[in-house]
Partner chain sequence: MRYGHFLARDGAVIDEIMAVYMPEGRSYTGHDQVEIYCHGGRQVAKMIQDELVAAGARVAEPGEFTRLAFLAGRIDLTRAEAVAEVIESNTDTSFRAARDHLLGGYHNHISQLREALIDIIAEVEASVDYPEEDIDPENRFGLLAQLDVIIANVNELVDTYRGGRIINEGFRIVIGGRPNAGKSSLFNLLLRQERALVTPTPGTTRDYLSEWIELDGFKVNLIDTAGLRQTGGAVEKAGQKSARQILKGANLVIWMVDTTKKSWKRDLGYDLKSLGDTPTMLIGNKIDLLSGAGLKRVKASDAKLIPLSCLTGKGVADLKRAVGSRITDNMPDLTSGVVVTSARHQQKLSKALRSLKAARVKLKKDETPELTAFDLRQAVASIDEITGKIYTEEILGRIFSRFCIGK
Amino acid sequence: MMTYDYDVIVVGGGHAGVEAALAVARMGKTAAIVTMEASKLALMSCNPAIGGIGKSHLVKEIDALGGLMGEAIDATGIQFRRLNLSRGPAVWSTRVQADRIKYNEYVVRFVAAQKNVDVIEGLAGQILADNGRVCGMKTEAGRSVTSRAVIIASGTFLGGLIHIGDKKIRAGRMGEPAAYMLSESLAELGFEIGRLKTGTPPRLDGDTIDWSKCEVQPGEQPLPLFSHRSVREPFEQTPCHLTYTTEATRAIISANFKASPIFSGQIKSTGPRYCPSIEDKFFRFADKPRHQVFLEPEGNGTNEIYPNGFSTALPEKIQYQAVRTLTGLENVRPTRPGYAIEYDYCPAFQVMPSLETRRIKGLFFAGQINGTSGYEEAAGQGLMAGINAVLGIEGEPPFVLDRSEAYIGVMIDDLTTRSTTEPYRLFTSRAEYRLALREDNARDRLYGYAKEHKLIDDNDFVSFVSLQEKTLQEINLLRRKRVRVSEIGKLGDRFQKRESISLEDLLKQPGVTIGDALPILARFDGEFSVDREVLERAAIFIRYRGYVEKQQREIDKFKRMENEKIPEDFDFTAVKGLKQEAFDKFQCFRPVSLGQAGRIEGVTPGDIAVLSVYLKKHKG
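Show the structure of the chain whose sequence appears above, on its own, in the form predicted alone.
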């Protein structure tokens, strides 16, 4: 029997690669991260922040499955904010500004202290496979490393090409080489390869900005932490600022559209729709008088500022002229130019929901190679690829989250049922069951899986069960306890025809927060919990119970479709009555269930009815 150097090799040391390797180690297997520099693990190439709309839900889920991202940003964040609080808790989101260097250093230290994980410095060059099964990889320098599974988490390094005006630089990140041999290796193995684009803004010297002309964006207290494991005392947070483009900005950008490789034809690939360059903004939204630009510090130990919203690939001279037309930036000194970067990816119909490739057994793709954009999306995929790599080695069924269980499930299902032609970004609007997929209940949804796959400590699980029990006790207490309407001030104006109300009814009222209820709860001589997390969990359950129960009925219907499984080797040519487009899509995407088949673009309800009848007729 062959002896392998490692159980799993992870190609790439970004957010996807780190989460993949750590998941493998937590499950008791050995992992090697192959990356160019061991000191740059999880280095933020673009915006120095974690979270945001939809993305924060991913971070909470990663944390619930034992991942590192939430813990790392909690420890190194310089500003903490909650978004969307004027709306319901389903779309509440957390965003934390990072100290970019300290975040990277935290991850490097954590990985170094993790047993079963080694870091190998080198540039991946070739995937080694034998009879359709992966058996390792070889670096460009010729070093071979064997393994039973390989996870490719290559980010923008796969065939990376930087554009600044008409200047082209073969690189995966400024100053770092790209992996071209690896792209060639994947093509030789038969994978279809496409091309995508993303970009980054210039960096600015904060000492040369007139902050008095910009709007302050302060942090919040108490700190909205991502990880249940985190403990951090209140501190003086570093503010971000908001500024705007001007008519002078428009004039410079509009006069130089042809100087941008995005418009000159030099860049042929598609960029992210939801994060366009400043050139693209002025082109697509020509009637908009101005655009927001958020000035985000890169950390507490540097004066460097990231102008979020000013991504550009214009020539350096024009970039600098344009950025000096922003309000407060008239005398700013840029420290690094912005650029666009094209890179290779493998359209995700080539992977199964487990993220294992259909073509090569034991080979997994995670992150931008699947067409996604963003640290959080990459980390979620890396985590799932790591888990499934171990399960595959052990001969166990893959771990797949569906759309009703997690945003991770929504993301992977979107990737594997749709043709990704632009960088994919997750939003809460992508989830049809978002009332059930909130930030606050990530552990309720996923902790059972985490325990099953040995991704968390047993003490963590016991502690969480205790939290669930306390929450249930609090809910029952809120139902039983009543207060006189005359004793609750303005809150009582809503109940003028009643003498008393239950605290449950009070919390159901729109606009009433747990903060409003705290002074009332304090009157009950310590009967209620002093743990704010317990109280908020109870309040959310009470307020949205009816809506969640209604959505649960929809989820039950969804689950029935998901449970109609399609065998992996199913012969779609045997199904008579399918339209040609449906047949072609089924052959390409190879859906694993009737529900997934119905979500493929171009497939009609009629096609699903034909397929359903055939599956039932030939079941067993």
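What's the form predicted together with the partner chain like, now that we've got the form predicted alone?
Shown below: the chain alone.
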């Protein structure tokens, strides 16, 4: 029996790698993070913020599954906001501006204190596999470390190539070497490798910005924290600012389209449509007069500002000319240039929903290597890969969330059923059961799993169950208690024809929040809970109950299709009557269930009918 140095090796110390290693450790196994500099764990390579639309839902889910991201940003955030408050609570999204350095330090300290996790400094160069089974990793310098599972979370470092104008630099991040040998090692193992592109804006010296010309965006009180484990006293938040491009910006950038590697043909891979470079914005939307740019502080201990919305790969000199045409930035001093970066990824049809690769047992991929972008997307995958690496070692079935349970499930299902055409980012519109997948109910959805896999304290679970019970009590109470329409002022406008309504009726109305109802609840002499969280959870539950129940039948149907499993070694060539396109797609994506098969692009209901008939005929 071979002995291993670690149970799991995690290649890469970014947001995916850290969550992966921590999940492994929490589940009682040993993990080593292989990274070039131990002090750079969970560094924010691009914008200094966590959360935002859809992404915040991921952070809540990561938190509910015992992950670190929520706590880390709660502790080190410098501006807290919730987006979409004018929309319904299903799409409220927390977004927190980070102190970049503090965030990184927090994670470094946390990892250092975590039992069972080591950090190994080095540049991973080769994946060691034997007989289709992973057995460790070798650094470029030649050090071998053995393990039973390996998770690759290499981000933009995998074959990274930075572009600034016509300048090309081999790097994973500005000033840091890229992992080229690792990419070759994956190719040698037989993985198909593709190329994607992303970009980052120049950074600016905040002392040289005329803030009076920019719109201020203050933080929100009370602090909307991500994690229920977090406690943070109110503090003076650092605001963000909003400014705009001008006619002069357009003139400079339009005159220099050809100087950008994005248009010159130097960059061939695709970047994200939702995060275009500034030159791309002026090119594709030529008639839009101006574009907004958010000026986000990188931290409290620095003057550096991140101009969100101004990602560019133009030559340095032109970048700086262009940025000085923004309102309030006339005299700005840039601190470093923006750039585009191309990197390798492995199209995600090569992983299973557990994120384990089909080709090599025990080898997992998480984050940008699967074609995603974003810290939160990466962290969510890292966490799942970590859990599944341990389950694999223990011979347990993998932990897979489905589309009706979590945004994590939506994301991984999208990745494993669609071909990547751009870096993947989560949006709430990707979730067909959006009204049921909310920030407020992440723990309701996932805590059972978290407990089952020992990702959280038992005490934590018990206290959550009590919160659930209290919520249920309030929901019932809100249904029973009635108020006179004449006594609730404007809130009663919609109910003119009725004499009295239940508080449930009141809270069902879109636009009515628990905040609006609090003064009314106060009239009931302490019958209602004073816990704001309990009341808010009850109110949101009431708001969406009808819709969620209406959708339940669809979810049941969806689950039935998910439960029609297709064996891992299923021979699609045996199914007669499949369209060629469907056959090719099935061979490539190897769906694990009929439901998943149906979501693959290009597959028709007819193909599913054929497959379904065949599976039923050959069952057992």
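Residue numbers count along the first chain shown, from 1. Just so you know, these numbers come straight off a predicted model, no measurement behind them. If you superpose the two forms and keep the largest set of C-alpha atoms that fall within 1.5 Å, you have the rigid core.
- Message: Could you check, with the core superposed, whether the Cα atom of Val323 shifts 2 Å or more between the two forms?
- Response: The answer is no; the displacement is under 2 Å.
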